[in-house]
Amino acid sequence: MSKTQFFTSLKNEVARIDEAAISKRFEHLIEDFNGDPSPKAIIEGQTISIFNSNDYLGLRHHQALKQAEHDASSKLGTGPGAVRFISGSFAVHRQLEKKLAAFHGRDDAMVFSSAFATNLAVIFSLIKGQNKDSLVSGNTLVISDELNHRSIIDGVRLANLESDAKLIFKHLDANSLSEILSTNSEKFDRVVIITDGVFSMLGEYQDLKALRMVVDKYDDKFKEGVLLIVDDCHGVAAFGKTGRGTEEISGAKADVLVGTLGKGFGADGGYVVADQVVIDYLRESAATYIYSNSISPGTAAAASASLDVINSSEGQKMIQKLANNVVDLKNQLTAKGFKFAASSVHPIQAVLIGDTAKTRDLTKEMYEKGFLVTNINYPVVPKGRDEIRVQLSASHTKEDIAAFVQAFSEIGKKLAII
C-alpha cells in the first residue's frame, strides 16, 4: 500500500524520540487520591506524593470547587452542547468572565477551551496581516522572548508573516527589545510584543515594568502603536501577594493578558482579559473561540468558585503557605548541597543536576520511594543543564517537604550528585 512508507517514516520518528529519551506517551495513570489533608495520588496501587503538578494552591481538591461543579452539572448538564455563538453559552460562563475581568482589573474577559487555544487565537487575531475580510490589516512586526512557550511560537507561525516581521529579543532582556524597536522604528504599522510571564522550565519571570517602559517609549513611533501580550499561565493564582501573578510581582500590566484556569485555579480552560474593544474584536475573530466548544458549565462553576476562594482570607493563607513552602524547600535542599538552575521565588524550583542519565535515574528512584517529579533534559534545556523540575503546592505540608528532601538527598548521594 502506498501509505506503508509513510507509516514507516512515522515509526522511525517515534523510535528517534524514544532513543533520545524525550518520549511523552508513557504517562503514570492516576487512579484515585487518598483523603489526606495533603492528597496523595494512587498509581498502580502505590501512594505517591506529587511534586510536579501545576495545581499550585491545591484547589482542585477544594470542597467548594467540587460542590460548585456538581451543582452546575446536575442543573445544566455535563457539556456545553454547542459552540458559544450557537447555544453553548451559559450564564455561568459570563459570570466567570466578569469575575476574571474584575480579578485582573480589566474591562472584560473571554474563556476558551484551553490556554493553548487561547494563545493561538489571540496572537493570530491580533497580528494577522492583510485580510480582505477584515478591516484590521497592515504590516505587523512581532517580537518574542527567545524562550517563549510553544503555544506562543505556534500562534505567531499561524499568521504566516514574512521572516523579517518575526524577530526575537534576548531572554529577559528589555535592552535587547529596545534595540530591535529602535532599528525598526516606523517600518511597520504596528508592533506586537509577546512574552511569557513565568517561564516554566526555570520558574523565572519577566520584568514587565522594564518591558512596559520600552513599550511606552516606542508606542508613538509606529502608526498603530506597540501592543504587549503576556501569557501568565504559570503566574496567575500562584505568584504575587494576592495571586495576580507576574503583573503583581512586577508592578506593571500587559495590554492583553492570557491565563489558564487549569493550573493555580484548580479547574480547566484558558482565558484572556483586556480592554473592551479588544475582547469585542476577539469574540468576532478568534477561531478557537467561535468554532470550538467552551469548557463545560460544571468546570466554569468550579473556576468561578476558585476565584471566590482566592479572594477570601482562606485564599490569602493558601498563597502565603505556598510562598513559605518555596522558601522551606530551597533552604533544605541548599543545606543538603543541591544547586538550583535559576534563582527563582516561584513554586517551580529547577534543581540543577547537569547529567542526563542521573536525572532519569533520580526521577525513577524517587518514584520508587513514592514521589513524582519531572526530569528536564536536552534538547529542552541546553546540554549540561539537565534538571529536576520540582513544583510545589500550598497543599504540601512541612512533613511532605521534609520527606521529599530526605528521599531526594539519599538518592542524590547514591548517584554522586551531592
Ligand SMILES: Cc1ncc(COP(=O)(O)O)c(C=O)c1O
Given for the second form:
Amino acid sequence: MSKTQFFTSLKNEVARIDEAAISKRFEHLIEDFNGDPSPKAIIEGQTISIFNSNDYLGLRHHQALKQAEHDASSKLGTGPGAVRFISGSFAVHRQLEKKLAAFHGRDDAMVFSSAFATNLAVIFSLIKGQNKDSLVSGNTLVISDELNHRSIIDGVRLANLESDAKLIFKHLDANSLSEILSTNSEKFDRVVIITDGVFSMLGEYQDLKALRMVVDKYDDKFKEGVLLIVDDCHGVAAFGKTGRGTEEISGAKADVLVGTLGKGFGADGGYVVADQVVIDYLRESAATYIYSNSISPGTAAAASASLDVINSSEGQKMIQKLANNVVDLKNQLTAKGFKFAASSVHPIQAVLIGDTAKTRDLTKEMYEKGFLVTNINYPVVPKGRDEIRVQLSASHTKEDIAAFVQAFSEIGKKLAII
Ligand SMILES: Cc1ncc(COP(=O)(O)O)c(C=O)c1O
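Previous: the form predicted on its own; requested now: the form predicted together with the named molecule:
Complete assembly follows, chain above in first position.
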C-alpha cells in the first residue's frame, strides 16, 4: 500500500512536468547518419540536419577518431573492466591525460566518465571544509556565478556548506564578485570561485581576465588564498583561435579547468587539468574517479586522436570554418530580420522569439522541414525571452546554412516573428 502511494506521487510529478510542457523523455531517436561530408541524421526515415548538437567541430564522424576507437577496442576490449586504481588504467588513458595537460599548458590531467562526474568530485573535494574525515580541513567560502551549470550547483550542494559559506555573484559580473570578496575577507581561510566558461543558454562567456584580476587582488587577503575553477565544457574545442576555449578568448587562465570530451572533442568523458599537486590530491579524493569506471579504452583512444586532429592544420581549418559559419548564420538571420537574445561569438546562437507558443511551433515546423533546433522557454529563460538555440558545427556547409536560414525565415514569417 505505501509503495503504491509512493508510485502515485511519482506519477503525479511526471504529470505535472508533462502539463507544463517541459518533458524531456520524448526525444527523437537517431537511427543512422547518411554519411555525406556534412552528415545528416536519419530519424523516423527522414533526413534531418542537426542544428542543436555540441559536436562543434564535426569530429564525432572523423575517420581518425573512429579508427582509433576501433583499433583500441579490438586490442584492449570494449570496457575498462575496473575503476582506474584497480585494473582499469590503460596506457591510452595516461596518454590522453598527458595530451590534455599539454593542450591546456598544465602539469597534469585526470579523465572521468563525464564532465558532470568531474564537476561533482572536483568541486566537492576542493571545498569540503568541515567534515572531520576531510583531507582538506579549513574554513572555505564558495562563490558561484548565478547561472552556473547544474553539475556545478550539485557539486557545491554535496559539500553541504552553511548558507553564509556559499554565495552567488551576479552573472558575468566581476564587480559583484569583488564586492563579495571585500565583505568576507575576515571571515574565511580560503575562497573557491566557480564559473562556467561558456554559458550554454546564450553562448555568452565569462571574461576570465576580469575575474582573474579580482582573484589575484584578493588572493593574499585570505589565509589560504583564492582559487578559480572554470568549467569550460562548451568552450574547449569550440572556440578560441586554436580551440582552447574561454581561456584563449579572454586571455587568462583558471587555476583548475574542467572540460568535456563529449562535445567539441567528438568523443565522450570529462576531464580536469591543473597543477600537479591538485591532480595528485584529486586522484586520492575524487569519489567519481576512485569509485566509478572511467571511459573505455576505445573512447580514450578516440579522444586522444581528436586532440591530434585539433592540433593539426586540418583541425585549425575546422576551427576557422566553424568561426566563419557563426558569422554567416548571424549575418543571414539578421538580414532576414531576426534578433538574437545575446551577442555571442560562440557557435551557440540564441535567436530571440519572445513567445512560448511561437517558439514551440517554430521548432516543430523546422523539424517537419528537416532541421533540428532547440526551443528554450520560460521558466528556463525569463518571461518574454523565449529563444531558439541554434548550434553550429564546422561540418555545416554553406548550403546547409543557406537551407537552414531559408526554412527558418519562411516559418518565422508565417508565425509573424519577422
Ligand atoms: C557547462 C557544462 N558542464 C558540464 C556538462 C556535462 O558534460 P558531460 O556531458 O560530459 O557530463 C555540460 C553539458 O551539458 C555543460 O554544459
